[in-house]
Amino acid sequence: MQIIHISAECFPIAKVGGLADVVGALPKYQEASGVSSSVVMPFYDNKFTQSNNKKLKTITKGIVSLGNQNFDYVILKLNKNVLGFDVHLIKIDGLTDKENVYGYPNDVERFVAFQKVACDYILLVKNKPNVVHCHDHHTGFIPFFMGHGFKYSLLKNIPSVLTIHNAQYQGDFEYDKMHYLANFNIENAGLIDWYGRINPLATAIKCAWKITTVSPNYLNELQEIANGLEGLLRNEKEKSLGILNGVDTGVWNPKTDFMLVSNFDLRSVNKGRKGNKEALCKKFGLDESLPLVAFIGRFVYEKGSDLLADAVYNVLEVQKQKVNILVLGSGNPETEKELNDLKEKIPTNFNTYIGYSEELSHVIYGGADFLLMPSRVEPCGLNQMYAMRYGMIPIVSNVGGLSDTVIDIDNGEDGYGIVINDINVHEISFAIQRAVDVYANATFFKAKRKQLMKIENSWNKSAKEYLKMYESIIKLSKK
């Protein structure tokens, strides 16, 4: 079986969020199970491609058109031994060859061109894939191009899958850019339309043979709240499936993680985590004898980050709780300013790192006692699973994949996390208070830490579910 994943991100080549972690791990686990799995993604002029320049081989060159504009492109192949699976990078002059993944005025042009060249690549390969697996709206036109584009008629019977990592972002645009798309019968224009705009995510939902979400609960939530796509997803629920993301246990392993100050396993967890916590507290001027609660993530509304400053102030200044709080992240400028201002007011028990550091995030998972995730929207969430693997107790909202992966600590012996049912400052503060109480019972706290580390959240199970789903649509393609 041959699978081609098409995505805007793939760790460690280019990462903005959890999408990169999924696309960087799932093909690896599929390869290990005997499935030939590869990734097609844009080429970005970043640190990874610059440092691996000599490991890139030119496969083919060509020209892609966007209306009356032509752009030269080259498809580069990364040596398989770098990531454990084949990666093809599409470099389109003036479009994809930027440093960042998103955030440019011509993102519509960039990703439409990328998708057209990706389809050109599939036409080119001698051994056609059994399944083309598309990820989020940046690849949403591919199922449509394969099924209805004149140029890509030979791909019509290849099954396509869409995985929705986050339905809040849909990439929609006005019809004045429709001429950028691959030529198709105008009678099929309804497939690209959603409420009078061209919507690539809606297009993929309509045209893909199968739709998956990154957790079972998120699939249910999307039929009620999906930024305008609720009705469409309810209509397509028969071809939809929720498959929980997993953890790449090769990368996320506290025993071998080279980014940690102190490595550990189940037997040495208390000593190892103590070493990492000491390093964190020394770096950020915190009292290592107190429980340490950390937030890691983007400062966006979906993550509940707008409530952080008020919650921290309430916990430390109003309630005077004996706890340290550390925030790692960036995003909304107002949130960044609020947190930095608060750091000046509360210098002893609170600190921030505005920006992102992969190394620091690993040390936080390996040393902080609790991970705070007050998300309003969390399709799957990987941070809580990273935390659990490292023996860090998650404090999470009751949404999406957080609901699928965290059982409240008060729900009997099987419980191991702290669940927030209503996302507001009061409930977040109360959850932190619960964490402080858990920490105070050292025997109970250490037992829960070990319980977390025994939970199986690797990609092994999820990879098997994807394989089963692939087999079902491959059978359909042969009828």
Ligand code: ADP
Second form
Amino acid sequence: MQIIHISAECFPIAKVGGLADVVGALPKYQEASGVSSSVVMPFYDNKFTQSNNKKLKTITKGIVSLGNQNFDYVILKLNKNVLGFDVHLIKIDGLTDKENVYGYPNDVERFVAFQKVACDYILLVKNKPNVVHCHDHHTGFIPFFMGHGFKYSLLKNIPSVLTIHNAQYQGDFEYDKMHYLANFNIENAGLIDWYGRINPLATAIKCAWKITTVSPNYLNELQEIANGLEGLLRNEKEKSLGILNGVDTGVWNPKTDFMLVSNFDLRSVNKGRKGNKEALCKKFGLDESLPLVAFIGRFVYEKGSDLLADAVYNVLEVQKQKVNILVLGSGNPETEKELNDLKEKIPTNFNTYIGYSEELSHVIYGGADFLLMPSRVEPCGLNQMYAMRYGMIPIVSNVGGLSDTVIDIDNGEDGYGIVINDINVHEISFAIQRAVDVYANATFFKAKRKQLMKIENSWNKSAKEYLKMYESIIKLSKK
Ligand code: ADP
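For comparison with the form predicted alone, produce the structure of the form predicted together with the named molecule.
Entire complex below, previous chain first.
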């Protein structure tokens, strides 16, 4: 079986969030289980491509048009021996040759052109894939182009899958850019429309042969709230399925993780985590004897990051809880400013690193005692799974994949996390108080740590579920 994944992100080439982790891991696990799997993604002019420049081989060149504008492109191949699967990088002059993944005024042009070239590439390959697996709205037109684009009629019978990593972002735009799309029979224009706008996520939900979400609970939630797509998702429920993400245990292994200050396994967890905690406390001026609660993530409303500053103030200044809090993240400028200001106001027991640091995130997973995730929306959430694998207790809201992966510590022997049912400053502060109490009982706390590390959240299980799903649509394509 041969699968082509198409995505805007793939770790370690380009990462903004969990999408990159998934697309950097799943193909590796698929290759290991005998499924031939590769990735097609935009080229970015970033650290990874600069340092691997010599390993990139030109496969083909061409021209892609958006209306009457033409852009030269090159497709570069990164050989399997680098990441464990082949990657094809689409470099379109003036469009995808930028440093960052998102955030440019011409993102619509960048990703529409990328999707057209991705389809050109599939047309070109001799051995056609059995399934084209698209990820999020940046690849949402591909199932439509394959099914209805005049140029791509040869791809009509290849099954396509859309995985929704986050339905908040849909990539919708006005009709004045419709002429950018690959030509199609105008009778099918309804497929690209959602309430008077062109919406690539809605397009893929309508056109892909299968829809998956990154956790079973998120699929249920999307039937009720999906940023305007709930009705459509209810309509397409029959072809939808929730498959929980996994942990790439090659990257996330506390015994071999080269980003940790102190490596450890189940037997040496107490000593190892102490080493990482000491390093963190030293770097951020925190008191090692107190429990350390950390947040890692994008500062967006969905992550509950707007509540962090008030919660930190309430916990440390009003309630005077004996705890350290460390925040790693970036995003909303207001949140960044609030947290920076708070650092001045509370010089001890609180610190923040505003920015993105893969390395620091690993040391936090390996050394901080509790991970705080007060998310309002969390399609799967990888942070809590990384935390658990490293023996860090998750404090999470009761939404999306967090509900699928965390059992409250008061819920019998199987429990290991702290679940927050309502997301507000009061409840977050109460959850931190519960964490402080758990920490105070050292024997119990250490036993829970070990329990967490034994939980199996690897990709092996999820990769099998994807395989079953692929087999079901390949069968359909042969009917
Ligand atoms: P999302 O994709 O919504 O951002 P996920 O939980 O699926 O959330 O994945 C987040 C990933 O991004 C994790 O690997 C997390 O460690 C990482 N991450 C998020 N923010 C930062 C940051 N500021 N520095 C380092 N890693 C980060």
